[in-house]
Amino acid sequence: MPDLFETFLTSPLGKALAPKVGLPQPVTLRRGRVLPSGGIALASLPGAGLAAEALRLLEIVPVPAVRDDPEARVPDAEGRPKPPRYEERIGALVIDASTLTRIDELEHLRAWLRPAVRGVQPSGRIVLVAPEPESADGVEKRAVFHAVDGLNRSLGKELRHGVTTNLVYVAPGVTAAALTSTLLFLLEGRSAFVDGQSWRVGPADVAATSARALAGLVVVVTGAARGIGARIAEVAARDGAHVVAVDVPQAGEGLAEVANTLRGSALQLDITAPDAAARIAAHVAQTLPGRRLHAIVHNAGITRDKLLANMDESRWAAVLEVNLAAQVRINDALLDAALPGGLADGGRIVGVSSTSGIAGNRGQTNYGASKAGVVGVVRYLAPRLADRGITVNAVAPGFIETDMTAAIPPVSREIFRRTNSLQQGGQPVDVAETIGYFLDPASAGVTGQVIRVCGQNLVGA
């Protein structure tokens, strides 16, 4: 329910005030397996053509890119040079620079982007496609591959109206069915707080995505009985999926009702208890016999804030032990090959990060350090698994709209919702679509990775 400085910002007066005290009203932006309504247009460097056979893949037929070019500019009526502009505003733009190897090639990109910066739809796309920074095989390579990454993050600070950029690093001999997870989730609204990130996909045998990409399949998600966790369930069945709903016996009704509204299958578990993967694998093979995970979602989690001086035992060992040593045990446990319903090759572990353990809070010193230890999971299980198929990712959400955030005084709240590209909070859902996309089975060529749902948070990003 909006609280009264909510409800002032967007009432007629504060509608007219908060611009002046530079509270623009925020962009409603595009959400859920929706491309944008304007064409996506396709800009590639010579001799690329990875994004173009995605696309086709994903049966969508670009339209050609605008290129500011010197001589193809036109004098305004005083006189002076003017950029070539898109006649329709598009909904996205593509640029495929797989094949970017010199300093002087980044002109390209300008010279794309131009015209796309005021000629994107509101709540439209920009997606770059480059290659890894680890392939470069020298120091001109591999500065340049890392100066695209400087360029969207720069480029997302500039863009206004809910319109998002994202880099998305390709290894050597990925293919374009690889990349159609990817490209369909940037291009679509379940990216909506998405934005001036980066991170790798790499080759994997599989087949382009679809919208039911987890039929027949058996995800676990922690914590799901409301807020972000209910959210992560209903996109994991929307997309097909059997939904294992795992939360404390105290949230039993809200649990119920989550499994129940999705056909799932609830299960009342503290993870904390050292017998908890094995009742989740029980739970598994008794309520679904022969079936094995395709995922876990460790969302699961828990906030005991305060400043370090005042930080007693308790409250440290509680956030530690909820949020990450309890994942930790449970991935050990599940990944036993030989455990009946446990999880299967090919599978996903997906973790929940934060914000907080990349940038830092403070008076989140537990929290910082439990959140942060999640990506050093993510970091050393991703290789050890790959032999197996199996891809360990986690989302690191920023400002999220929930009951937590809710609790956090008026002022305070605002501004945390409006320090980002997109000037507002996201929404749980945001960071469900985010796991969405990582669980999806075309998303293979994904791993070790760590994507902020932050709306491109300007602190720490």
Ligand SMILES: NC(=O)c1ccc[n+]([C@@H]2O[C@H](COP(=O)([O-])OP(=O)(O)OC[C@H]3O[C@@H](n4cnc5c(N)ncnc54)[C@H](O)[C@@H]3O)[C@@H](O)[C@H]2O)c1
Second form
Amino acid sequence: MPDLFETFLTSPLGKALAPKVGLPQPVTLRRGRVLPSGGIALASLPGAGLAAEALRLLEIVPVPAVRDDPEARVPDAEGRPKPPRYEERIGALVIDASTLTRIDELEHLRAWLRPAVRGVQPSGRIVLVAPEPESADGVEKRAVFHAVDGLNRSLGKELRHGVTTNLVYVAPGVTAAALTSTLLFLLEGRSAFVDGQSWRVGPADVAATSARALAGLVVVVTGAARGIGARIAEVAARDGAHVVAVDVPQAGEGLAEVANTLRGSALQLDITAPDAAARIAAHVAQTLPGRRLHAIVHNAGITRDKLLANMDESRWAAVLEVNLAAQVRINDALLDAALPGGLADGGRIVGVSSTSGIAGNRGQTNYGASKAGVVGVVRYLAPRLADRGITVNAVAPGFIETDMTAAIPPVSREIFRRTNSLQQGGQPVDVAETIGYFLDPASAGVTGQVIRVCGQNLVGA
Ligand SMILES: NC(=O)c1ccc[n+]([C@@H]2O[C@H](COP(=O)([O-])OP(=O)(O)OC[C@H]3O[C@@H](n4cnc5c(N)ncnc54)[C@H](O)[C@@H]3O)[C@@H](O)[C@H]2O)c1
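What would the structure be for the form predicted in complex with the named molecule, rather than the form predicted on its own?
Below: every chain and molecule of the assembly, starting with the one above.
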């Protein structure tokens, strides 16, 4: 639904005024399991073949990338040398720099990126692939691997018209198949609100991703009656999962509607109840005999905002209990391999953090603490569950258009909504799609990661 600002911008007066006073003009982003309509250009450093092979597995035939080499420039009418251009707008540029070792090789990235800045169609993509910094065995390598991150984040702030750029760090031993889920997520509209981010893909023995990746798998989503949780349930069901939708009894009506529409099942449950995990597992064991959970998505969350000067113990406790303590207890119980209906080996734990937990937010000391705690859960559990093939990741949403953010006073809301590289709020589905990417069995190499779904928030980015 257009907000007031959007309505103004699309009016004749707004259209005339906006460019003059430098007001942001957000574009409608491409969403869903949809590739860009333009070609996917591929550029690879000498010896780099990972992205080419992953594209082949995805049955995407790349087009050649245009390079800004000094000798390729052609004089314009005034005789000034101009870099070569794409004849037709491309949908994306993928640069495979997985064999990067030296600082001077960054010139290749500049040469490929320059024509792409104006050559990528609206809502198009730049995807950079580089070696993970921890794998560097010398100072220049470590420096240059980090340098790509700075390049990516700065480029994100220059791109316009909904074009995003993201960086995939690949660990030694990553196969092309293990990269497919990440590459497809980034190229498709599913990653619409993920911009200027970098995360790691590790080695995993998997087959290439597919659209119905979750067929036959059971996924539990907490807080599923509305907002982001309802969209997570929808995305998981679209990709084939049987969804167990969990929410408090007071939200029973919305919960039943979500579960019925998706042909999943509803479980009315307050996640802070001491027996919450036991009830989730019992529900799975009874409704789907013999099955274990593929995933638990800890989406249920609350805010009780107050400046710390006015923060009483009940606001403090409620937020830490729902947003953090409950999920620590639930994970602990579901990880018991002997519990019928518990988490299966090869499964997924997904947390929902927030940019407030990363950058901090005035009036949200309780919420910020709880959401930073979610990052702690990810960091602690991911390496410890690797031998069971269980991945642990989180999303950190920025400003997402939901009932939660509709309650923010109008002026602050307008500021939060616009101050990111995409100049608009994200949609609940943007968070859901990123979680869907974590849930994919082909994402087994993605663990211990926190992906911000924030359109590259300008604060604390
Ligand atoms: N909306 C945003 O901009 C934004 C930004 C960052 C993070 N988040 C996080 O995303 C998640 C979803 O947010 P939303 O905007 O959809 O919120 P929402 O308030 O619309 O939905 C939250 C759902 O969680 C349920 N819930 C709350 N307490 C529960 C409990 N004890 N047991 C079971 N269910 C419970 C609620 O009934 C509700 O259905 C939250 O964790 C939130 O902190 C949201």
